[in-house]
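Taking the form predicted on its own, here's one chain by itself in structure tokens.
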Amino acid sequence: MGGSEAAAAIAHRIRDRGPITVAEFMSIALYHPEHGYYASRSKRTGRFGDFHTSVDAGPLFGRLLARQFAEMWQVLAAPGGDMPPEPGFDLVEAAAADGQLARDVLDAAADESPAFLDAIRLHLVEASPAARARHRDTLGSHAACLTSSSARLPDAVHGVIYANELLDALPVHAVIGTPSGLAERYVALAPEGHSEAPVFVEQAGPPSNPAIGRHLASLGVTLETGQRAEVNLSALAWLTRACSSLHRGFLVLIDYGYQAGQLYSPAHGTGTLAAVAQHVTLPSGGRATPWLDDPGSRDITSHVDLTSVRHVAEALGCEALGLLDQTYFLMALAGQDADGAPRLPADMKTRQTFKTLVLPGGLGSTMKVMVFGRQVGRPRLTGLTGASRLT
């Protein structure tokens, strides 16, 4: 369900307007309040879903998580220079679908540090009306510590706001060199056939904002003829509005990506842009945009320019403490033990969903995690105190 109706809201917008930049296609392919991939789709992730997640792997990655937002509430709370101790702590999750993840960081709040659980005041941020109805029931127990369920950011947040693969899914604009100067990648509707249903075509054309030029410039970035890449504004608007929000405490972030020298490379000259359905990444038949095909029935997802990011955040107040793979962070969470080995419950499942998170070639390496503080100075952050690798 979802996927014929957003290709028919695509279809009218088109053929009202004519050809629609990538991002306001995947606009409306993803956050369609009823017919988009994030609202009409029951089970995104996991063994039934279409992709995993670390929270798929089960609460491991929560308990994880706590720690440090627990060891990131110490330093609110402790009196000391100009900065007066936070009474209460804003634990912000941003793109929270249905709130397992912040479940099961409170569960492990719970469990570690009760004085750090009652000082929370959660709030989650989701796009999806239907996934902030289910927040509640999900929370169960810890329903009372929810303070806000929203589409937008709190506007003061005084502790942490998080997201788990946030940026990623936001609209891209799609450009491509050509021997002209730069070009931007429209969808357009392709003459009609026998197909009932509409078939989605690109066209190249000027860009659609000087934003997208202007910002490939600040990198250094010329576009070879051919070489197609992503520019996110969406992300970097989404970012200006985390740090406004960000009065005093951290951004930790967690997505897959690269620093901008590598994602606009000949090496990424087809771009990253792709769709993802029942656990696989297409094109899987040879298609060049398989994005384009059933919009509403599959996830569309780019990489993250990790350059621009930081860039943005610090230009905003809020300073980078760290940029390191999720196999680091989340192993310098975990501790270790005399002979070296992460300290967790003895339990093979728990060894083994600890494995999953940080195996290098899978969710370890490929998930980054970048910390930013604002008004915090430069504490010593256990989730950065290992090797600070970032592959």
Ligand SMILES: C[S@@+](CC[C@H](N)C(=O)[O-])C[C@H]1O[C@@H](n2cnc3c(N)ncnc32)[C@H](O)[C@@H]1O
Second form
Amino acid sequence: MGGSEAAAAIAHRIRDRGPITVAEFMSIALYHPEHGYYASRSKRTGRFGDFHTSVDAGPLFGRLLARQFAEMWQVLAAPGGDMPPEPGFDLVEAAAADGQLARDVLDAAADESPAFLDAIRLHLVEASPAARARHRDTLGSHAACLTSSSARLPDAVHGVIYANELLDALPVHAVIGTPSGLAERYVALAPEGHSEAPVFVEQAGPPSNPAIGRHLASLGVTLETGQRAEVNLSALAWLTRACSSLHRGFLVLIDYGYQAGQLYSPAHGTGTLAAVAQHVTLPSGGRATPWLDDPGSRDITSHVDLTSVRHVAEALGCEALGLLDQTYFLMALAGQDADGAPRLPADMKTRQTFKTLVLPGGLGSTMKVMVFGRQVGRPRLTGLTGASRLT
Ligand SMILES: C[S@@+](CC[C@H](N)C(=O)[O-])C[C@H]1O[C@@H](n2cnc3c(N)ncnc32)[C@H](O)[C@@H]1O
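Okay, that one was the form predicted on its own. Can I see the form predicted in complex with the named molecule too?
Let us now look at the entire complex, which starts with that chain.
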């Protein structure tokens, strides 16, 4: 199911052309069209997958997001200013996986705001062909809302582009500080031993692309000797495309990450590149580079540089409206009853899901919500009205 074939494809590439960048290794391991970790199965998260996202906690995450999106739709639909009201609303989900989050959003819109549901033109953007093939089935009775299901963002979006855990899944360049300056970490083949499967090892060399060093310099980052880090040029390219696609509306990104000052500090001196398999995040002792093992059969991820996300979005004319922990975003969207308790259905399952989504120490503080606007001014957005904290 992808694992050994992806390893063989990587080994073939290295034998052919020499050591490859970690970004290229990740591209094959995760996104090889047939054998990549994401490409070869429609669903990788949840109880039977390798890790849980907020989507897997239950439909509540989509329900709360739907409230925020409905409010954003009202901002765009309202007459006023010099912008004409928008008749339709593009709801664009990137990293849509099998479409479950979109389904949860549309179910909630049907319950809470049918006029919003009627306005939605849904676009699901997903790299995995296996996941894209599931979109219509997952959407069920909402399939008629689906305007496009593609690997590419649509052009000329009037509405919202949102993504949960996209940027952390993009291929990164891995670097290390040396006495003579910045070096890049490449993936090479270990000398052939007894194992039949190829064994991959890290090897340092000069940076493959001057943009890597330029990017760190623009952040004022100089790595200490031996300090490891990652540079996510793919995330910057994705953002550039997303901000250019967004003609008017909002960009909502939810992911784990740190501000650059923290991400590139000696506190994260071994970098944040990790492999996730069967709900265990590696390294947790053992080999320092477990993400080199079994490519194609495990997720590989790194923490997002929140500062650079903001810089790119702002440079392309998007305004940063909020950056906060998921805890505060979702609590504000849930609202409070007279006793200060979240205004949610009273059933145990919903309450439990809410806890999973907001508890600090878990998804609540790990996941950061970034909200940007273009041509919308600074409207009141309920998700940003609570304690706007970033921990
Ligand atoms: C960590 S999963 C998150 C899935 C889902 N958003 C969730 O929260 O459960 C990352 C997803 O991003 C997809 N992906 C990676 N690169 C992409 C890109 N450039 N455009 C759209 N989807 C992409 C992967 O195929 C995978 O389904």
